[in-house]
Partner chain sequence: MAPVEVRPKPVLRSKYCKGCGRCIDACAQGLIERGTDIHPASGLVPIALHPEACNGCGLCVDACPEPYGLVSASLAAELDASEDRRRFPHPRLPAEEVPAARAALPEGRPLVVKGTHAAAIGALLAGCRHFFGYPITPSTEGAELMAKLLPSLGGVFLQAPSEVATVNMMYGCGGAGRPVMTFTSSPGFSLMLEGISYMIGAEVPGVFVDVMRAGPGLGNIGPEQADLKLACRGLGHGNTHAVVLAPATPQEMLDFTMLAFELSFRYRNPVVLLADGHLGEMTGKVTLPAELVRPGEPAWAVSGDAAHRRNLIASILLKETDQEAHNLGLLEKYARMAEGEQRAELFRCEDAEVLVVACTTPARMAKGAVRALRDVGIAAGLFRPQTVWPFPIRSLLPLLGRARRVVVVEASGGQLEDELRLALSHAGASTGVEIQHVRRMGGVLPSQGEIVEAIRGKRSSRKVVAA
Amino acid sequence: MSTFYERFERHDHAAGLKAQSTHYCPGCGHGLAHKYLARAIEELGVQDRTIAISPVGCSVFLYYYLDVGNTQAAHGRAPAVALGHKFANPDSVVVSYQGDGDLASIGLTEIMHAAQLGVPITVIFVNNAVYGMTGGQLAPTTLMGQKTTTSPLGRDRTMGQPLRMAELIAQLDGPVYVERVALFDAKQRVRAAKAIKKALRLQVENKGFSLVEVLSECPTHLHLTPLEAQRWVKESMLPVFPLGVKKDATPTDWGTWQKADFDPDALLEAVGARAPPVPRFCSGFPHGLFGGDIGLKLAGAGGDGAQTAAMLIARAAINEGFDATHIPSYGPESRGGTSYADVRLAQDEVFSPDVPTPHVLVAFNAPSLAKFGLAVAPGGVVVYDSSVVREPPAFDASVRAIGVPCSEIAAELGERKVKNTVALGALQCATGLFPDETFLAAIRQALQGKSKLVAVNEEAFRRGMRAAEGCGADDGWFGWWI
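Can you show how this chain looks by itself in the form predicted on its own?
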C-alpha cells in the first residue's frame, strides 16, 4: 500500500491533474523530501504506526499527501506535539516535518528541548534559507548578503549570522543521529534518501532522537529557475552549511515507559471530576436581572483576587446547571495596574465570552473603576472597594454604585486575602444573582483542600452582604429564583 494517497483531495475536488499534483512550486525540494520520507515509511513497514506533524509553513498541507496519522501543529510547536504523541503512544513512529522559519525561529526553544530530551522521534528539517509560505522574508538560515523582502539590501551584521541548526543540535547530549543533506543532484538525493530512512529506522528500533537537515531549493523566492536554484544551493549554501554527518552516536535502547491511560473514567478520577455533586439551590436562571445573558467584569491590581472571584462566580453558575465562561486578562498590569476578568452567564449557551459593556462591575482599586466604570451598561451595578477608592467617578444615573470597605473588613477578619470574598457577598446583596447557598457551596468546593480557610471565607461573604444591605431588596432585585 502506498504511503501517498492515491488522490490528493486538496482542491478542485481532486479531479484531473489536480488529483496528482501538490501545492509546491516547480523546483521546490519539499516534493523530494516527501518522496524519501514516504519510501522509508513503506520500506520499514510502519505506515499504520506513523504520525506526521506538519506545522505552519510551506509543508502545511502535508496531511493531504501522506496516508498516515496526521496532526497539524501551531507555528514552531511541532516538536512539542510530536513528544505528546510519542509519550501517549510509545509504539507510534512520529515525524516532525518542519521548515527553517518554523524550526529555527519561532520553534527554536521547542526543537532544542526536544532534542536534548532525546526521546525517539524523527525530525525532517527543510532549510531553503527563506520564509517561503509567508512571502520570502528573512529566515534564521538566510545567507549573509542574501536579499529577501525584509532585507532588500541583503542580510548584514545587524541581522545576525545564519544559524547552523544541524551543528547546534549535534552538540546536545540527547540526539543520537544528526546529518545535513542536499537535493541538487542525483548523488545528493541518494544520500538524502538514506539519511531520512536511517533517522526513521533509529526511531523504529527505539534508539533515540534523530534530525536530518535537508538543503532545499526555493526557486520562487530566489527568483531563479529550478536549475539555477539547484546551482545556487550548491555554490552558495554549501560553504555556510557543509553537508555530512554531524553526530552518529552509539545508540542504546530507550526501553519502555508507561502508556497513557485513555479510560475516561480514570481521567475524570485523576482530575477530581468524580467529586460528589454540588447541590443546586436555583429554580431558574436570573432573567429578572438582565435577561438571559449576564456579563460581569471583575478588575483590580495583581493580588486583589479578581481572577479568583471571577472563577467562583463562573463555578457557582455551572454548579446550578447554567453555562458560564471566565476569561482572564493579565498582561503587564498584573503587577500594579488593572488586571481583569470577564465572566458570562447564560441559561443555555454563552455565545461570546467578551464583556465590553458589563452589567456588573466589581472594582478593587481606583484605576479599575476609572477604566471600566463608564462602560457599565445602563441599569447596571458597580461594587467597589471603598477602603481604597475614596472618590468614585460619576456614573450614568441608572447605574447603582455600591461602595463596600472590602479591604478593611478583610483586615478585621485577620485575613487580607479574603477581600474578594467580601466583594462577592456585596455583589450578592446588591443583585441577588444566586441564592446565598449557591455562592457558599462554590466557596467550599474551591477550598476543599484548605479547610482552615472555609470559615473565614464564609464569614467574609456574610460580612460583605451585611455591608451592602439595602442595596437591592428595595428595588425588587431579590426573589427571581423563588
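Numbering follows the first chain given and starts at 1. Note that the rigid core is defined as the largest set of C-alphas that superpose within 1.5 Å between two forms. Quantities reported herein were computed from a predicted structural model and do not represent experimental measurements. Compared with the form predicted together with its partner chain:
- In the two-part rigid description of the change between the two forms, P251 is assigned to a different part from F285.
- Here the chain moves as two rigid blocks between the two forms; the smaller block's rotation against the larger, from C-alpha superpositions, is 51°.
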Given for the second form:
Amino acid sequence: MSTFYERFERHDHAAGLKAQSTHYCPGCGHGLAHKYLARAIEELGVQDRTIAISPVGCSVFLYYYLDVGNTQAAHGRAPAVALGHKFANPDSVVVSYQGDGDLASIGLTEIMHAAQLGVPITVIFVNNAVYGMTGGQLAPTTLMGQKTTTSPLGRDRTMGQPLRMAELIAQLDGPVYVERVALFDAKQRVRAAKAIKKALRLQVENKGFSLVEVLSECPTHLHLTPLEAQRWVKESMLPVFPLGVKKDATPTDWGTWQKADFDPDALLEAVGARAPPVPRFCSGFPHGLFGGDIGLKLAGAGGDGAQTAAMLIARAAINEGFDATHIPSYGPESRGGTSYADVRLAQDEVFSPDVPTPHVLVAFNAPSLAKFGLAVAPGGVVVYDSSVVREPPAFDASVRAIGVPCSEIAAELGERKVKNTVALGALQCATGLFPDETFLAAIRQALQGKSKLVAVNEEAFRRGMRAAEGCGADDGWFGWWI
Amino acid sequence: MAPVEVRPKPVLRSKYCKGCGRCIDACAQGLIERGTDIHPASGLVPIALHPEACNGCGLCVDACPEPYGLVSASLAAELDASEDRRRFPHPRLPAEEVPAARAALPEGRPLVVKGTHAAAIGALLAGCRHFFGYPITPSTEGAELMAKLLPSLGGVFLQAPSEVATVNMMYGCGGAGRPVMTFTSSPGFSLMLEGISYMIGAEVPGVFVDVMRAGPGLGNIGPEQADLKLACRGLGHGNTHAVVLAPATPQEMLDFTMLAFELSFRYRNPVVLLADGHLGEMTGKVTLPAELVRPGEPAWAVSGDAAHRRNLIASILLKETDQEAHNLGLLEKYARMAEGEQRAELFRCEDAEVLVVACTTPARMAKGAVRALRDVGIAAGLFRPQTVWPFPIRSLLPLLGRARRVVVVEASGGQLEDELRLALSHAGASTGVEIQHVRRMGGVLPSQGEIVEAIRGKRSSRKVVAA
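Switching from the form predicted on its own: structure of the form predicted together with its partner chain?
What follows is the entire complex, opening with the chain shown before.
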C-alpha cells in the first residue's frame, strides 16, 4: 500500500466516505502536494523514519492521511516543532508542511530562523494566495487587486504587498535548496513531484534545510472552477511568484550529530563535583561573634570584586560544613554601575538570606559606604577602601570602622584586581570569622586552573590582615558589647 | 522484436471522485470528460473515464488530488483485496515502553552554586539533554550553564528566536519522548502560555523553570511572585493544569527540577518550577543525589522509527464529544495530581497559634521571622507550600484548629492568598479567623523584620499591611 493510510480512521472515525476521501474541496492543490510527498517518502524508503508536522490551516489534518509519525503544531510554529523533533531524533526525516498564512504571516519568525539555522528539515510551503480554513481572508501572498473577504475591494498598498517567500528564504545562508513549483498542468506537476522528492532526499542524505514553495489552487475561495483556478495560478500568480530553482547550493554534509551521554562520571566532571573535599580548619561556628547567624554586605562598583569576595566567604563557610547564601544585586548596566552582595552564614540553615542590617559591611567606594553604612547593626564592623574613601561618614558609636588602603596595596602588588582579597584579609583580621587557613583554602579552590594568581591573592590576603592589625578580634575589643 | 510494453490503465473509484476535472486537462488523448450523473454515495458528480484507447501514461492519476480517487491499476487491486480488512493506522502493535533507569552517582563534594545553576544541574541529573530557550534576566544564567555543559554530554542547546519558538521546540522534542526544559522569566513565561496549552492538550512532558520577576509589563528584574496566578490558573487557553513546584533554596532548585522531570513523564504533562529573582541568583550549598536518571523511551512518543510510526501528538479533536471525553480524561489526571502531589514543609507548626503561609524566597524570610517570634514567646509556625498547585491543603487543615491567626507573606498582590482561599473553599474549610497578609511587590521582598513587626504589632485579627 502507499504512504497514505488505507483507511483514514482519524477522519471522523472513518465514517462512510471519509474512510478514503480527504476533507479538501474539489480541485484543491493540497491533495496533490500530499500525494507527491507521500510518493517521495515511499520512493526514498523512509516511511518509518518520517515525521510529518501538520500546521494550522486547511492542511491541519495532514495527519489523517499520511501513515508516518505525526505531530500537529500550533499556527505558524511547525518549523520550531520540526526542529524539536529533529534534535530529538536526528535519524528521523522531518517534514514541516505549511500554508501561506501559517508560514508567511504568523510563523515568519519560525521559518526564517529555521531556514537560516540550516538544520536538515524539509518544508513544503503551499501558497494559494488566500486563507482557506478561516474562509477566504487576505493572505500575506494575496495578489494586488485580489478580492478577499478582508479586502473586499481588492488588495491595495494600504494592506501591504505580497511576500515572495521562496526568494526571501533563498537569499539566506542556511538553506541548501529552495524551489518554487506549481500544479496547474501536467508538466508543472512532474516538476513539483521532483522538487519535493529532492527536498526530502537532501534531508535523508543529511545535507541541510530545503524548502519547496508550491503555488496551489483554492477554487472555493477564488470563486472559480478547479480548471479556472489552474488558469488563474498560471496567468495571475506566476508574474508575481516566478517558478524555478531559487537556491541549489552544492550540498556539503550537515555534520555528525552527537549522541547523548548519561555516564555518571562524565556528569560529575562536567559540573565540577569530582574534586576532593576541601579540608576543614574550624572547630565550630563563630556564634559568639555577633550572637548567632552572621549577615555581611559587600558593596562597590562593578569590577570592584564585591561579588567574588562575597562568594569566597560563602564558599569558605560551606567548606567548613556550615550553611551560607550569597545574593548578588546589580544596577542595570552590563559593566560598571553598582554591585552589592548579601551574604548570610548559619551553622545549620540560613533562614532569611537578605541582609538589610549587616553585621559586617565591606565598602569599596564612598557611595556604597554612604548607602549602607548607617544600616550596619550595632556592634558591627565596617571595612572600607581608604584609598578611595577619604572622609568616612560618622557611624554609630558601637560600630567599628576600619579604613584599609585596598586599592593602593593591590597596586603595589601589581594586580589591581586583588583589592577585594585585601579587603577580605582586613575583614578577617577585624573579625576572626574563620581560621585564616579556611579563607586561604577557599581562595586556592576558587583559583583552580588559574594557579598563577594564587600567590598574589594569598599575599593580598595577608597584606589586608596586616593593614587592619590593631583593630582585630584578638585585642579584646569585642568583649564589651557581646 | 522487443515485446510491446502494456501499461495498466487507471481505475476510477467514482465514490471518491469529487469531479474537480483536473484529470480532464491532463489526458492528452481526451479520454476523460465531465460526468453527468450524481453519485448516490457522495452526492457529487464524478468524471467520466473512457479507458478504451488509454495508453496508461498515468498523468491523470498524478493530476487527481484524491489519494483513492483515480488510481493506478495496482493500487486499485490492492484496495479491492483489502476492502473488508480494517487496518489502523497499520497492523503494528504499540511500541514497547522503555522505562527510565537510575544509575548510581559516585559521591562528589557539595557544590556551591546559584539557584539557576542548581536547576540546570538537576535537569542534567534527570536525564535532560535537550535545552531550548531565549535569554531573559534573571533566568539566563541557567541557560548559559546548559550551553556550556550540554555539548560535553552529547546534548543539544539551541537558542531559539523567541519564547514562542522555544515552547514549540519543546513541544516537538517532548513529543518525541525526550526530557526537555527551558529557563525563562515572567514576560517570557507569558509568551510560552499558548504553547503550554498545546503541550497539555497533546499530553507532552516538559519542564519550565520560571525565575519570576516584577511586573506587570516589563516591570523590572527584581524578585516578585508575579506568576503564581498564571501557573496555577492560567496556563494558556482551555482546561489546563500542571504541577507547580515552589523551591526555596538552591538545593531545592536541584531536587525539584529532578522531581519535575519525573512528574512530567509520570503524568505526560508540563511541570512548572517557580523560582523568584533572588532564588535564581542565590548561591548556596547543594548536595548531589545518590543516583542520576537515564531517560526511557515512552511508547507514545513520535520518534521517527517503525515502532512509533502509529503515534500522533496533537491537541485537536474535531468531534465535540471526542474533545469532551479528552477533557474529562484530563480532569481525571488533574485529580490524580491533586491527590498524589501535594507537598509542604511545616516548620514549628505543631503548636503554632500564628500560622505564617509563604513560599519561595519570602518563605525563608518568614522562617526567620518565625524563629524570631518564637524567641519572644510567640507560638508562630511556617506553612510552606512546596507545590502551589496542587495546594497542599491536606497538611494545612489539621493546623487550622489551633491557629488563632493566619498570615500570608508574599511578594505579590495576593496571588498566594488566592490559592490558599481557593484550596480552603474547595475543601469546604475555613481558617475560622480572618486571613491577614504581609505583601511587598515591585522587586521588594518582605523582610524578616517587617514580618515580625507586622505580626507583633497587630495581635487582633485585623488586616496586617506592611509599611
